[in-house]
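In the form predicted alone, a lone chain appears below as structure tokens.
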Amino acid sequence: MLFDTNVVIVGAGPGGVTTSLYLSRYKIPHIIIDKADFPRDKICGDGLSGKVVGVLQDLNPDWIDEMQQDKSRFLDSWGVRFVAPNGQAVDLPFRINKEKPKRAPGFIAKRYEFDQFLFSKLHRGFASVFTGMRLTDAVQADDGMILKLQVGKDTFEGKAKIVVAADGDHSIIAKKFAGKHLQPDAYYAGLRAYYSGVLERHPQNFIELHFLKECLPGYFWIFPLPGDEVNVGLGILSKDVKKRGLHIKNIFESIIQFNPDIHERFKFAKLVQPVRGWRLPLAKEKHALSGDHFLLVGDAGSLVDPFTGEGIGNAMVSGQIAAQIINRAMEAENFSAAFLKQYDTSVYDSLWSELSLSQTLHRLVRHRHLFNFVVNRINSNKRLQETFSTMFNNLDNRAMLRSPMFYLRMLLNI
């Protein structure tokens, strides 16, 4: 047997590394494995939200300063631009309590860069790191979990009292022991490409979400990156792709070639990296996040925001909580499903209010005439602009979007 240990983390992306960093803070030795060798690419929108910054701030404020100073890899981002189906755009600076932050509340960075940045922060005094190691199967035992591992053509076994599955949507642990089988309406089918030479980048590096009629309730995005590159992508519900027989790559290319609000910005653009696809597991309902000897972190637990598509921040928050629960389990010497259930409770207590509101927004976006109306009203009313600018950090403001009275007041301009 390759190892017999207390804790194994499967996956060294943001969720897995965050779990590791907090375990190291608790002085808990552990093993972290990943099928890839670092640095490696990961298909993503590349946005690092205030939630990501908050976790990093808690881990080590100096890391934020390091990111801020490294302009070649990390780009400050100060807000978001929403573009309604009718082409009307509204710029919403990120605000907290209507105050402008002293430094950028978010960043944009290629996952190749951000994941390597986090990976480099692993505490090798507590974290034993194995890259190029793939989990191929797992078997539950009375006192832990036996892991089947592969490195090249060689196979091994390892054993752990608790396994943190942070290995994404295709997690073996999630499918085999948590019964993860999501329906098509719980996935985004996504495409991402990198371009250079795209015109009209926002001077404050706002991320752009274009809610075009051909992809509602999904969207086409343009995220600026350091240098001259941008991350360009498209997300459409897998259910719609299947039901309507959509060819998502054709839609992506058609938007760039023919959409009147997009085409002119790409007339000098060059494709830097080819278009690549993946799927995002949306948090549309509460799923089991734990069981005997295991916890699910990030995409393995289907924690992607249904409206914004954010997964990195939620993965890191769940990783932070996972380490807290593991610390308690170690102290109690209890790794049972009943004891670890507190992980599910803590994660959903932390994230579900936001996720459920995002589900409401996700449904509202299907009504493009309502969306057009809201954007038009925001553009004509400074008070509404301030309200919506705080929406990303203030759940009370976001919750207003559920109320019919809110739209009545907008209609009456009161």
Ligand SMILES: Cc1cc2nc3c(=O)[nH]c(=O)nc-3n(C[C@H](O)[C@H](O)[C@H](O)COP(=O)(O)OP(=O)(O)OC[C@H]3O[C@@H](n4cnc5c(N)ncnc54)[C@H](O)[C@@H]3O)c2cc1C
Given for the second form:
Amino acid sequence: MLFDTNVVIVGAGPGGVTTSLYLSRYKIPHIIIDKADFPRDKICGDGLSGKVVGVLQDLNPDWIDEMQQDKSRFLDSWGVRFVAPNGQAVDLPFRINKEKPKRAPGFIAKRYEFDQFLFSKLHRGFASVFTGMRLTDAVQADDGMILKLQVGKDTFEGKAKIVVAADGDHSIIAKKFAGKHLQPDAYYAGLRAYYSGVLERHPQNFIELHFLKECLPGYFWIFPLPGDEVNVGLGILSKDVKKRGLHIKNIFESIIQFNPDIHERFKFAKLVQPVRGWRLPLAKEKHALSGDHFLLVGDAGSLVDPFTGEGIGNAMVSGQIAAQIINRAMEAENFSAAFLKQYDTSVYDSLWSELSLSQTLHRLVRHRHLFNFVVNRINSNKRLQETFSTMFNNLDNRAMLRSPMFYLRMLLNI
Ligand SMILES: Cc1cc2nc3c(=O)[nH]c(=O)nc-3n(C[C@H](O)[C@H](O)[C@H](O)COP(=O)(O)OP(=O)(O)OC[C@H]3O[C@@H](n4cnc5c(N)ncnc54)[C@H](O)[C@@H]3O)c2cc1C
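Shown: the form predicted alone; wanted: the form predicted together with the ligand:
Once more the chain from above appears, this time first in line as the rest of the complex follows.
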């Protein structure tokens, strides 16, 4: 046996690394493995929201300063441009303070860079790191979980009292022990491409979400990156792809070639890397996030926001909570499903109000005319624009979007 230990984290993406960083804070030695060697690419929109900044702030505020200063890898972002199905756009800053705060509310960075940045912060005093090591199977034992591992052509076994599955959407442990499977109405099919030379970048690096009728309730995005590059992509509900027999790459190419608001901006653009696809597992319902000897973190636990498609922040928050629960489990020497259930409760207590609100928005967005109307009204009313800007940080304000009265007042301009 290669190891027989207390804690193993499978996956060194944002969820796994955050778990490791907090375990190190609790002074808990652990192993973290990843099938890839770092740095490595990850298909993503590369948007790092305020939630990501919040976790980093808690881990070490100096890291945010580092990101802000490293302009060749991290671009600070100050807001979002929403484009309604009728082409009308509205710019909403993340913060409405008159004075620009010292730290950017969000960033955009290629995952190749951001994940390497996080990976470099692992605390080697507590974390034993094995890259190029793939989990191929897992078997429950009375006192832990036996992990089947592969490095090149060699195979090994390891054992742990508790395993954190942070191995993304295809998580072996989530499929085998938590019944995770592809549900077309709880997945986006996503595409990502890197371009250079795209025209009309926002001066404050706002990210752009284009809610085009062919993607609803998903969207086409353009996110600026450091230098001259942009991340361009598309997310469409897997259910629609299946039901309507859509070819997502054709839709992507036809938007760039023919959409009147987008096409002109790409007339000098060059594709820097081939277009690549990956799925986004959406948090559409509460499901098990733990069991005997395991916890699911991030995409392994399907925690992507169904409206925004944001998953990095939720992966990091779930990693933070996982470390907290592991600390308790170690103290109690209890790694049973019954004990670890508190992880599910804690994660959903922390994320569910936002996720369930996002489910409502995800449904509302299908109503194109409502979307067009709202954007139109925000554009003609400064006060409303400020109200919407507060919604990024204030969940109670965002909850107003659920209320028919809110739309009625908008209609009546009161
Ligand atoms: C097209 C697209 C656009 C997106 N845009 C955004 C965005 O702009 N902002 C945002 O916040 N979120 C976005 N997301 C979601 C985001 O990418 C994920 O939610 C996030 O990466 C989840 O982090 P994670 O740590 O759970 O998993 P991952 O980032 O997937 O990391 C999993 C790690 O596990 C490793 N691994 C996998 N299998 C094994 C194995 N068998 N053995 C060992 N190691 C293994 C992998 O190599 C990887 O390093 C997007 C997703 C897609 C597909």
